[in-house]
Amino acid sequence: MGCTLFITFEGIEGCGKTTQVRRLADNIKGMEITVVLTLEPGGTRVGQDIRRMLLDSRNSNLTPLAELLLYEADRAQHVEEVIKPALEEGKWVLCDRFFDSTMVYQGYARGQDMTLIGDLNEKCCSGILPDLTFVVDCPVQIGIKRALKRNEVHMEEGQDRFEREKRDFHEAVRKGYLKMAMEAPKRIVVVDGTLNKDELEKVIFNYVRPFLAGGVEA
């Protein structure tokens, strides 16, 4: 179809986008389409290492600046390996997590400087930026409690740190998301994790049609 695109999922914890991003590469797979389907942190070898101490609940003493510079590893090993190939041959890639968690995550709720943040970011995606992004929305209480339904399930034991931390922490987080949608609005789109799953998935498929008609050049 000429074109590549480039798009990530975001939001707060149990919020849906995990689910949505298979879903919609489910649903562009056939359609003479390529897709890599990949996530942050965890995209690489590299990043596996990395992905299990940054979860690891034991961790509660890794200071700010720390867990920013392991995300910031991961992602300059991701977008080297994985994210420029892929796109570099012509093929759709989809992100579970990006650039924009880091802002908000280690910016907006960690309070780590926002300049920093952004420099590394820039640094480590090597100029590459999503075509669009989908900001999962919903109530914190509503997130904590899926992933927490979630983990019992299926996440490894000790991987939660994240789901450990306070409310105001979540609430800071997700403020932030929507801080951000809207200073971005031509590339980051808010969706309704509040929906069910079948109906969140046509509402995003509906955004990203106008690409698969090669509309959009990436």
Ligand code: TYD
Contents of the next structure:
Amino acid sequence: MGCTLFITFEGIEGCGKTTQVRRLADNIKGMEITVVLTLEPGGTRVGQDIRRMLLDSRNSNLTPLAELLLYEADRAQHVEEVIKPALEEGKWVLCDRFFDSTMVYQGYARGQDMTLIGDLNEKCCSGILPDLTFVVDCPVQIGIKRALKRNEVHMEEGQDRFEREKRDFHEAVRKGYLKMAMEAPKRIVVVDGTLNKDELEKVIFNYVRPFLAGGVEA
Ligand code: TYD
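Switching conditions: you have the form predicted alone, so give me the form predicted in complex with ligand TYD.
Let's see the whole complex now, leading with the same chain.
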């Protein structure tokens, strides 16, 4: 039996979680632990196709239920193809967004049935739960500003309808994450996304450090 850990990163757009998940992966790799760095949506080949569908602005007429089912389909494939096998091999898995994103975006922010989302999450995760989740929290205005800056460089035409969502939506997402964190304080840690990148990297690493000695039994 190997020692293993499943860590997820969550937050509003532009909160800085993607930078931090990469930095944590680099820090852990230096410690003789095999790390799988992955993301949702899009952690598998099938998932990349689903991701394209979800983020394409031409698909803004997706019904809420169709959207929810696409995120869950991506997750079902990702858990079976990537996350579960890696954990079984004793690797650490770091994932940029996971099931909390669905609870918050489709549930709290878009008002879909939370019980349905909970049931779908349970089914699609087939028993896999994060050991630790970082919510990188920052004010919506800061997140949007960062996300727009990033998109000036990377945005392809027709892509990324999410970052054009209304401000209220992002506020609801942020609130949703903070509520989830209050409800699951043992698993979810809220960290300050307004810190500079190096400081935040240290804060996050300090939370993970105790696990480096033992990890969690696979
Ligand atoms: P992405 O470009 O990965 O955004 P970010 O860099 O902020 O993670 O786009 C993912 C988008 O998908 C993001 O707007 C959040 C959304 N999303 C959901 O609405 N539900 C989900 O279950 C997941 C995993 C993501």
